[in-house]
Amino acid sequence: MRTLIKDHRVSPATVERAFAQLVGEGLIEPRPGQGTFVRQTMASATDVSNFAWQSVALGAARADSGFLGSLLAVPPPESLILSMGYLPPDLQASGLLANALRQAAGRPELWDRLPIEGLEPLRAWFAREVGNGAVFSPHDVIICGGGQAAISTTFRALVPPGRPVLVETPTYTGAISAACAAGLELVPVAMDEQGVRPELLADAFRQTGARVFYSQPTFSNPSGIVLSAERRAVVLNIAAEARAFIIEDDWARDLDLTGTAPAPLAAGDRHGHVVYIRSLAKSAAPGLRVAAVMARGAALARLKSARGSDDFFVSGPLQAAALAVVSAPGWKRHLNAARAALIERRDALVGALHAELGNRVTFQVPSGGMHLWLRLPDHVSDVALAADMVRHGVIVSAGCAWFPADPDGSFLRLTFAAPPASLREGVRRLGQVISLGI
């Protein structure tokens, strides 16, 4: 990475995009924990397939999925994983899921066709989770195949292609990918330590004519920022004045580590401005691809229509297993155990960063979720550093992928879900690599 940046006098982001294009064309293959390799071809020298015509037929790509694909790739087992999107196996609700699936598999009615909206008891559970059921009814809930599917469906349902959608910056890279795939124009709105800046949000609505704002107001991924209580009412009022929607992605509601997380924005919404998304994969296990999107009024009808064109409905046994898991007495015990472990591991990561890097990096200690947003010295390239760390057997994520426009610095997203020993060793290696470049 560093050689390419130097030889061609280009930015790290340009090299990252070039790598993503080569991955998409099947010419190179990223292998987490090992590096990037030229792919072996099956054709002989005298029988070379020519796929060049496809570039003309397909036209320009609407989304760059190179980074998201590498983020989702399963790394080698010997890697020290300091960036991941889910709880590791030792913190997952595996036992609860196994029991629930065994019971659900034996119910013939679950293998039949289901309503697009999903099983009514599961929809009722999701509805009760928001304001004790005072905001949404089961009728307002649609079950989706995971949080990413819910985000993609919501963008397509609410925003016509080519129209702007406002997003926090930095923001969830999966949302960036989904918006680009839907042909939307991303408009970044800056944040500070209290969340999105209201005056900039209001200006963005006025200047762009946008009607949708995608937000993670509680434990934003990647920054971990929580929108302050004072700003929550202001943000709702701004959306109301703009006659716009807020897509509230409440991805880490179950991973509140201090018990101080505020209620969802949706709990204070009277007139249907908030479309609310809640997923179970982050708090249970990655394989539990069950989430809910909740809305009222005409937006709900649009969502049902878009949802039906995706895959008709989520698997009945999977929905029933999800309901059994969240209704079981062991679910609360699982969440309490996961939170306790995450607190211990977060503190281990924070301690290691202080010990190894001191004041060379800055960060805020997150109160929920599973990610820590690390600001690097401005002269350190996050893309080059992440590539260097792969060669040292450590998986970290370059921060530039979480910015819908030019980043305002150099960052890494570190996840504190790994065991403490792995976190300490990973940070030790990170400190060594950074020291060589400073």
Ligand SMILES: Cc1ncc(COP(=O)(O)O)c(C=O)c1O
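Positions refer to the first chain, counted from 1. Here the rigid core means the biggest group of C-alpha atoms that line up within 1.5 Å when the two forms are laid on top of each other. The model shown is predicted, which means the values in this text are computed figures rather than measured ones. First, how it differs from the form predicted together with the ligand.
Taking the rigid core as fixed, one finds a CA shift for Arg17 of 2 Å or more between the two forms.
Once both forms are overlaid on the rigid core, the distance between the two CA positions of Gly409 between the two forms is under 2 angstroms. In the core-superposed comparison between the two forms, Pro377 has its Cα shifted by less than 2 Å.
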Second form
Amino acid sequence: MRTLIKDHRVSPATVERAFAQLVGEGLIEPRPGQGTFVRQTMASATDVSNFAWQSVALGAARADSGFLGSLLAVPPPESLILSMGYLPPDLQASGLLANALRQAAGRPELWDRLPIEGLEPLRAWFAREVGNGAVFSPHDVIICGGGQAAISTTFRALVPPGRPVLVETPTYTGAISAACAAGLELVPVAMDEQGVRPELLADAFRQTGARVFYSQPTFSNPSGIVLSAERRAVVLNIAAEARAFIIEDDWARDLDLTGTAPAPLAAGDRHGHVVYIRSLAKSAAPGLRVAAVMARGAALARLKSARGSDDFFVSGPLQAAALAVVSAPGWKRHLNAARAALIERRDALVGALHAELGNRVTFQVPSGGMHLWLRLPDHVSDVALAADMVRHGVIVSAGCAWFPADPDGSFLRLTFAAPPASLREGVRRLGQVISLGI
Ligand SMILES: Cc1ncc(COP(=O)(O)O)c(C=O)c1O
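Got the form predicted alone; any chance of the form predicted together with the ligand too?
And the full complex, kicking off with our chain again.
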């Protein structure tokens, strides 16, 4: 480090950042007590493998934004992470999970083959959670390995390749990715502050002949928008008239910070139009790869067969541990504590944004979820700003990743789940970079 500082006439902080970036890219490797070394896995000049044949063998690539990879990438150590879509370690249900998994691992019957749809009591728990006198019975529930898996399976099971799927815009980048991987045509439908715009939704169904609409009616990721109570019935009617499905991704049901979230769309659905997805990874920990997809009628049979061909079933001990966690007395305490911390952190982020950026940015204060959708001045490029923030040790998500097409402005998605000190420091650096006129 001393040599680099001297040779390049830069500050120690700059060299540290360069090191952090190279570690993040896997090019160098710190070994405690020894120093930093070039990674041995790099091929030497005389030993270069040639994989060029593979691109011809694989044929045309499916269009994919590639943003999902950047979202899941492990950021350089010491960066301030304002891009995560999960609770950070200090808010995760780690104690409950450790106990539950230890006990489940000791039950031999759970290591045996399970039915595709999963353990009955866990399915019953998910069904009960929808409320309204149990719209879904336990038989209508299929356990999946996380919400992402549920979305992918549902797209593949319900929409033939090449057909359109309607999505709100902006929407979850993982849903964009899953639709691309299934060879579907994404049709964006605009939202306003009350959620998806009904007249545009009806028009999109009519114009494209789509039979599926992927939606997050409650605390949409990234915008935080909640579909208003008046529009819920309207949207259900539009889907019924189009004889179409709504895939309701209720990812943030447990992260309702003011206790005002409307009931799921599924709770008002009589004729099987809503396919409902609920995951535990957002409220427990990202490693709890357990979610449920619920449907009725022929859609349920299609989903079950798609799930089976995916990977048979979710590991038994993990399912049993998930059930033990959500049935434990400590689960409600965990959720209350996580929500209280999220409120405090959201308010810290909002305060820091007002203090550092004033009226140069605009946003709505979300009442659920864990993201704040920040509108930047039009002349500021979200991609350039996000890249610059990495150089300043702060990871944020560029808004364009969340638009299936035609972004209607420049945005950043910030998480407010990060510790308050990280939020304040991250926003301080954001303010500096924006002031420098990116
Ligand atoms: C809207 C939404 N749906 C689904 C998922 C998938 O979550 P998981 O697979 O961890 O349940 C995410 C994760 O970021 C999300 O934001």
